[in-house]
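One chain is shown next in structure tokens, namely the form predicted on its own.
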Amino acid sequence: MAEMKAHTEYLTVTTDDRYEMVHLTPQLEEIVRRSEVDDGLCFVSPMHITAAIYVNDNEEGLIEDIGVWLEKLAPRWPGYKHHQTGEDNGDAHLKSLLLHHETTLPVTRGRLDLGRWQRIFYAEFDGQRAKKIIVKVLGIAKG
């Protein structure tokens, strides 16, 4: 009978800038390898409400386009009601809503089962300090 397995790791990301897209695919591939899960799912979620996880192409022009698009939809602006609490990150909360807060990825034969151009990114909108990401790999253990 196949054994079910759960594996949890945490990544810590510290960005140099307030807004930054961090490519996570290599780190996630390594976590899946260490998990010894052969067939299952890899769940990735930032443990912060001003960040997101998304899957897209690792192409600099597209990454820049995403940033421009987010800034048009949720610009940095002093008039957000959230700022009345003493915070200055209202736009960061809105930007995180526009991208996926978390993602679940397939694991097949012990590896992330991604499409040819799919890569996983951590999107930080209120950075310049350490933030945690939880990664859970669940599934059937390698035989």
Second form
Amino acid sequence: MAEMKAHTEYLTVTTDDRYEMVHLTPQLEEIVRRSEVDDGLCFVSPMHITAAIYVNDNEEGLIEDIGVWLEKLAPRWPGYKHHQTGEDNGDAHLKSLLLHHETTLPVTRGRLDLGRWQRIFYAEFDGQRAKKIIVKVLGIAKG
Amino acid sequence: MAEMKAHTEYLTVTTDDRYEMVHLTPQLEEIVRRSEVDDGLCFVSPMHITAAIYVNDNEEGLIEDIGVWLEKLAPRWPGYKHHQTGEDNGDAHLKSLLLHHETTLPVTRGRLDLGRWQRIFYAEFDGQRAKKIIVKVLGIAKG
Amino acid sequence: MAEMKAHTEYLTVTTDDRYEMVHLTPQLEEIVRRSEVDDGLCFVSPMHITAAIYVNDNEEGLIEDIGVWLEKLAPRWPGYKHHQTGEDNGDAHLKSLLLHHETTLPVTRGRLDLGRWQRIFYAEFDGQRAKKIIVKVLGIAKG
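Next, give the form predicted in complex with a further copy of the same chain, keeping in mind that what was shown is the form predicted on its own.
Let us now look at the entire complex, which starts with that chain.
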């Protein structure tokens, strides 16, 4: 009978810049390997509301394009109401919503089941301090 | 051996206003407790296409900012083709897509495994009538 | 005791047009039936980064509205940095991010547990060639 497994790890990321895209695929592959889950899902989410996880190409020009596009649709701007609390990161909350915060990935035969160009990124919009990411792998344990 | 559990509940929300953000975290915490799932995932989705679930800060100014931002990117407008069916809620469909409709949350040691400021909201864009939300908790049962 | 099951299928879609919305609900219902999962989650994702899965109404006018809206927020444009690699599909990557790439759906009593108007679509933004979609159903097996 199939046995179920859940495996959780927490990553900590501190970016040099306020805005930065961090490539996570190799670390996530390692976590899936350690989970010993053969078939299931891998959930990845920041534990913060000024960052997001997204799936796209690991191509430098495109990563720049994504940054410019996010800034156009959710610009840094002093006038957000949220700033009346003393914060200055209203745009980071909106950018997190625009990329939808968290991502789920498929796991098949013990590995992330990704297409040729699919890579996973942590998008930081209020960095330069330690931020946590939760990774939870849930599924059928290796035989 | 780890036993698997699935637990499903349906919430009904009727907002006073057409557009409204409803804070769901306490109700979701209760459902996770009742599920008796120790380790797994909690899936939350409206059963409608004019609403969404999102994760962000429970701060009044920010909630206003999110509403203004959604209206800017997916405005109420008489000219949508969808309105030729007699509907007037084209913008609500686009706002639902912009916030990506549904959300998945991690459950660890029998509780939502959230960061300090992460809160879950139901975003209503065509309210003033009963709308349903499905919550499904899937994972390893408490020992 | 509840037995866990995971069931994976891959769909191939080749659209006639570069931009096209493909209605997937009937095929997904079939996959959930074949999975013999009674209670759980159904994960659906393109294996490409120029497409997305979304949940919304199967209404022709609205589908047109969504296309116009995506083009407004993430326009086709020669100036993307990504195009320096020889590509011309920078907009397709941004449109995929805007619709958030992948979707998770609830499965209850062996069927997709959807609201009356919820339908699942594959949104192609760089078509006219074979593209793959992964569908993974995870949950408690039929008794």
